[in-house]
Every structure is written in structure tokens, then in C-alpha cells.
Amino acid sequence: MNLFIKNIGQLITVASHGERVKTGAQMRELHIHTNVSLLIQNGLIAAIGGSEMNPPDDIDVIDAEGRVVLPGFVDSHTHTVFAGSRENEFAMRSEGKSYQEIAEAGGGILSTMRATREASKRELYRTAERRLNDMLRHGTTTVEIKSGYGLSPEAEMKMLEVINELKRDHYSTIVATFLGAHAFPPEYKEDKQGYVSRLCDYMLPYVAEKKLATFVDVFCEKGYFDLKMTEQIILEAKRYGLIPKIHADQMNAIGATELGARHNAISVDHLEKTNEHGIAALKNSQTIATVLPGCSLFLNHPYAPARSMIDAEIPLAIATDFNPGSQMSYSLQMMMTLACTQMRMTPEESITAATLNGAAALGLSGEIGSIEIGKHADVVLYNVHDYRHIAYHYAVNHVWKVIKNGVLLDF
């Protein structure tokens, strides 16, 4: 589709002039241009201009009447394929339960596992469509999505053919993880090596052979996947030419941002508990650090220290972390209010984390991220008449218009 889009009072390119990341000072330069016109011809973007710009013949129009506009936002870390629901875990928290008592109770992973497992393929993929149209509402045209609530093959592959149904169907840009190491099932209970080994030796190569997912996610923490195993599944994993992703330091710091540098993996996401080690693991690599402050914000458990990484010049992205038992919110727009107001972040920074280093978080800031001639117009029109006014005036849904890949989409 073409378009025109008139009387924008800020666009906001996030420009990164080939460049794959943004760090240290760098995330605060969002390349601001005021009162232009832009151009989108095949779905992608043609031209930037000033108000003498003039459109071609025969294209669709839109008046901005002086909004701001952005690149659409990246959530480059969710959980968007579930069935069930835990708000009675929500309760119990709000009495004082913590996370890893209402596991052990039975709730948790293990909860939304058995409603997965039950749940058909049918219902998975309507209640993450439904998800996923409101997540473009709220602004967000790219969504990773990792499976994790089967954890057997049957469930976790149900899953990811969820997930690359909907990449096939949905306006969305979908990028699918493979999370079979996000728990141990029971029916592991007292063989977790065991279920390691069903991982590395069945489920990774199916997942490769099929095509059903680009990264490889695991959950390093105590009580959980610990190094040994963590390391012992990205290297099957990366033997199959899966990219990894870690879980990593979420409630203890047991090194598993380290091991994730070590390795290259492609982002190391939570790091509420990332120490000096931590930082100093990322600093001397290429691996981004993604941090998810609603889930800080649900949990009542500390932030992620964003300041001292951005401060260190390590490439920081934000995400939502858009799950049911530890974060039921998909507002990019909420994470950027938290990041300002919990994580010592600027507006600018967290614009840049959410859109062009969430992009880089998944291999994409080629082609998205950014309003750059050439790139996907994946273009979102905000209500509001200066950029800081999004993060600023916090619960509310600011957009206004979503483009994805040069479509007006109609909501």
C-alpha cells in the first residue's frame, strides 16, 4: 500500500544510520523531525520531507493534524500463546504469597501447563489472535512469542505451530522462541536430567528440522535449569543453528548472564538481580540486555539496574514479558512509564529500548525499529503532540493509527 501522511508535528525515526544497536548516549538521539510529511510506497518507507512536500497522484492521505508518529514498538520477549488464567494466584500474592510458594502449592507454570495441554490448537490460536490485535492497538507491530506451557513434545510442538499459524495469518511481524526448558513437568519431577535429555535429544532437532522457531529460551535460575543444563541446551541448540536466549537472573544471580555473553546469546532477558559480573559480561560482548519492568511492577520484586547499563554501553531493550502468572499487561507504552519512573531511564532511551534495540533483540533492526528510507514502514500515529507526553501521562492508550508494512489497518 501507499501513503501519505501530512502535518506531523514530531517524527520520531529513532534513525540508526546502518548501525544494528544503540548504546550508552546514543539511545537518547531519536532523530526528530518536526512538522514533515512522509512517504510509503510498497510498504516501505520513501521519503521524509518537509510541509513543502507534495504528494504523487492517486495515493491515500493522512492528515496528522500535528501528532506524533513513531516506529511501531518491538516486544522482543512474550509468552503470548496460553490458555487458562491465574488471577487466584494474584489474590494469593496480594495476601502475601510469594512466587515460588504458590508454585510449590501447585500454581505457577505447572497451572497454565495443564490448561495448555487441554486447550486445542483451535482455541491457543483465537485467544492469541484476540492478544495480538490488541497489542497493534496499543502500538506494537513486531511480537516475539515463545512456547514454555506445554514442556512435552506433543505440547510444546502444538504450540509452536500455534505460533507460526499465527506468523502466516496475522498483520502482526511474529518471531517464535522454543521454550521447552521453562520448568520441569511432573512427569520429570525426580528425572530432570532426564527431561534435559529429551530436550537435546528429541525436541531441538525436531524444532529445527520443522522450521518452527528462530530462538532457543531457557529459564537459568535456582530450582529451575541450572548452568550445567542451561549450557548443555544452547550448545544442541546452536549445533542446529537455533539462536539462544537466556532467562537470566531473575531471582538469584547465579551467573547466567555471564554464560549467556559467553556464548553470544542474542539477548539475556530480566536481569532484575544482574550484578557487577553480570554488567561486566555484557560489556564485552554483542549481547543485549532486555529488561522487563512490569514484571518488577506485578511481582513487587526489585528492577533490573537499566541505569548502570545503559551508563556502561551495553544495547538495552525493553519488553513486556506478557504472561499470565508474573505480568498480564502488553502495554509498551506502560513498560516505557516504568522504565522512566523505576529505572532511571529518559523517554528517549525508552523509546529507543522498545523500538530499535527490541528489533535488534531479534535480529531485525535491518529492517524494522527505525523510520529510515528503506526500511518496513511499520509506522504508529500517537494522539499526543509531543513524544514524552506517551510515558508521561501513564494508563492510557495513545494511539491513534497503526500502519503495519505500509497498511492501514482498521481497528
Given for the second form:
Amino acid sequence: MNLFIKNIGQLITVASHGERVKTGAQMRELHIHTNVSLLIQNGLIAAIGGSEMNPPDDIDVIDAEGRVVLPGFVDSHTHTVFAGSRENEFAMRSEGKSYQEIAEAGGGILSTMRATREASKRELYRTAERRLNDMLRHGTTTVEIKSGYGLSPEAEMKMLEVINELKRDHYSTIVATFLGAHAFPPEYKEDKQGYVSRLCDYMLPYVAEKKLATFVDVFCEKGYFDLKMTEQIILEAKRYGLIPKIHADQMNAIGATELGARHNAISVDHLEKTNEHGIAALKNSQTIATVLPGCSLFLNHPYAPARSMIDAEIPLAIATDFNPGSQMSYSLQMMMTLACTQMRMTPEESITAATLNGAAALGLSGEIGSIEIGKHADVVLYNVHDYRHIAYHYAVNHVWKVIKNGVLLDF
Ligand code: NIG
Ligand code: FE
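What I would like now is the form predicted together with N-(iminomethyl)-L-glutamic acid (NIG), since the data block earlier showed the form predicted alone; can you produce it?
Every chain and every other molecule in the complex is listed next, the one we just looked at coming first.
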């Protein structure tokens, strides 16, 4: 829990005045200290100092040898717990089938639902644990995980229990989101409103009472949950003290972003099809825009208008959306490359979006997301000497060492 890191070439703190989220031009200010040391005590950031700062007695010392140090990445949108895999759909898309066509033919979310319903809790735990370990190796120290592949009370609760066991056991900080409204299960194919009632009258109160999730998410999209259903679910969720998030404007702009902004969703995520109405609504709200560029790459969909959003001073986060259907990578380093090359974000903006603003999208930016005195010591050392190299030299893992809550992880 106590560590001293010396000879840091660039310490990218991201914030230095306790900012809880950054917008506009602030997103480019990374508050970089060069040639410094970092003192970690009791799992927290204790001091940043120049070469004159000496390590206290009896402390482990890491010599960074001029390397770059960043706050641990915060992946604020993932579907890390699932069974099975869908390389068959990946191959189908390579031959021209679309994500929607595959879903309509019974694949997509329902295919993972079938595998997840059949899987034991132990199997779901083990596979997710391996993925979380890999995420840590890629520099991600906080992960939001959604349910949403159970779609029945039993299977959704099974997923949430696994997420909560991982939260208890794993080194990473885990945040649980209830996504019962991810798709309509086959049992309710002809009675969609019936499923929404089941969600509102039975599942939401249970999730809240057992404290199984912090957030509630809805896939608001043509053919999935419409605006009225989404509104009903998020209003009901709020009554139980659950905080709303929305999968919005992924394939069609049907007003989900505006709805999220109106109801104070903590974030609206995806936004590939967001138009000027969505941008205007976000501008007048506290809601964070979370963009998922890996999804656009993987499905060959358009990219979210991140540049316009940042220019409009909307707080913006980047996440992976790691899931077996639409985004099978958990590298936020790679997402930063996509942000810079496909969405015209700068390397600095992409780092802020994957750290402090990701933490804000989980309500955790008072504790993590930047390297500031008193915050958790989630600190990642990279094998590079200029932070811009991380997104520039892409599709490789630049992580050298990972420190989570002051503990140097051993992998
Ligand atoms: O965020 N859009 C809806 N949900 C996921 C995809 C889930 C799946 O295909 O399994 C997403 O992209
Ligand atoms: Fe998603």
C-alpha cells in the first residue's frame, strides 16, 4: 500500500484542482509534471515531488527510468459478464450481413442470452475474472459491468450476483449496472409491454432492495425499447434510488439522448447517430456523453460526433463497450487511437475522456480518474517516453506496471 516511484519522465495527472469532470478546452489540459517522483501511502496518492524528494525509510521504490505514468483507465461501459462467443456473426458481417439482420434472424443479444442462461455462476465468474485480469494488464483499473444477457428474473439476478462477487473479490474497482432492458426475451416476444411491467414491478424493486446495482440502463432503439418504455423504466428506477444510463442513438436517433438529458441520466452512451437536437439537449444538461468508437470500428458504423460535442462544452467520456457482439476489445489504448484518428479528438482529450470523465460517468471522480493528493493510487506506468506515443503506436499494449489502490500488481 506504500510505494515510491522515482524518475517519472511524464506524470500525467489529468487534473490538479479537484475537477470532477472536464469540458471543452479543459479536456486538453493534462497537468503534466516532468522528471518527478510520486509517493503513495495507505493506498492513496500522498505527494508529488521533484528529484529532491527522498523516499521515506522502508518503502518499496520503483525506478520508472523516464517512463510515462497515467491514472488507471476507467472503462465506464462494458458487458464483461457473458457466456459463449459470436465469431460466427463476425464472419457473417465480413460477408456483408448487418448487425441488425443477424439480430433479426435470432442471433445477436439473444444468442448470448441463450448461452448465459445455460452457464453456471462459476463459469460466468471465471471467464469474467480472466477478462478483468486482462483489462488490468491493459491499464484499466475500474470497470462498469452490465447485466442484460439473462432477460429473466433468475438469469438477470444470476448475472448481477456474479458482478457483485467480482466486485467483492477482484483487484479492479467494479461498478454494477442492471440492464434487464437490453432486449425482449423470447417468452415476451408477443407481449413487450408485459416484459416492461415485469421489469418495473418485480425486477427493479428486487435489484434495489438487494443493492445489486448502482445504475439502470436501457437499450433505447428501434425494435428494442421505445421512448415511452425507456421513460417508464428510468422513472421507476429513480423511484428506487437507481441512477439511469441509456444506450442512445446507436443505430437511429429516436430521441433517446434528449430523454436521458431531460431525466438527468448520468450518461447517455453510443451516440453514433446523435444529431443537433441531441447535442442541444446535452448542452443544457449535466449528462455525460459516452462514446464507444470500438463499436463503430467493429460494426462498420459511423462514429459519434465527438468533436462537435467537445466543442459544444459537453462533458465526454470514452469507453470500450466490450461485449461479444459489437465490440470484442478491452483496450482503451486502442479506443484512444480511434478517438484521435476517426473522431478528431486530440491525444490529450482522449486521455481525459478515458480517465477523469469516465470516472465522472460512474459518479466516482471524487476518488479516482486523476493523480491528485488524497485520491486512490490507481496508477499505470507505460513503456513510452511521451504520452502521445500510446495512441500513436496502436494495437500494442504499452503497459509496463499497474498499481491498484497502492498495490503493485504482479502479472
Ligand atoms: O452496447 N447495443 C446494445 N448492446 C450492446 C451489444 C450487445 C450485443 O450485441 O451482445 C452494445 O453494443
Ligand atoms: Fe453497450
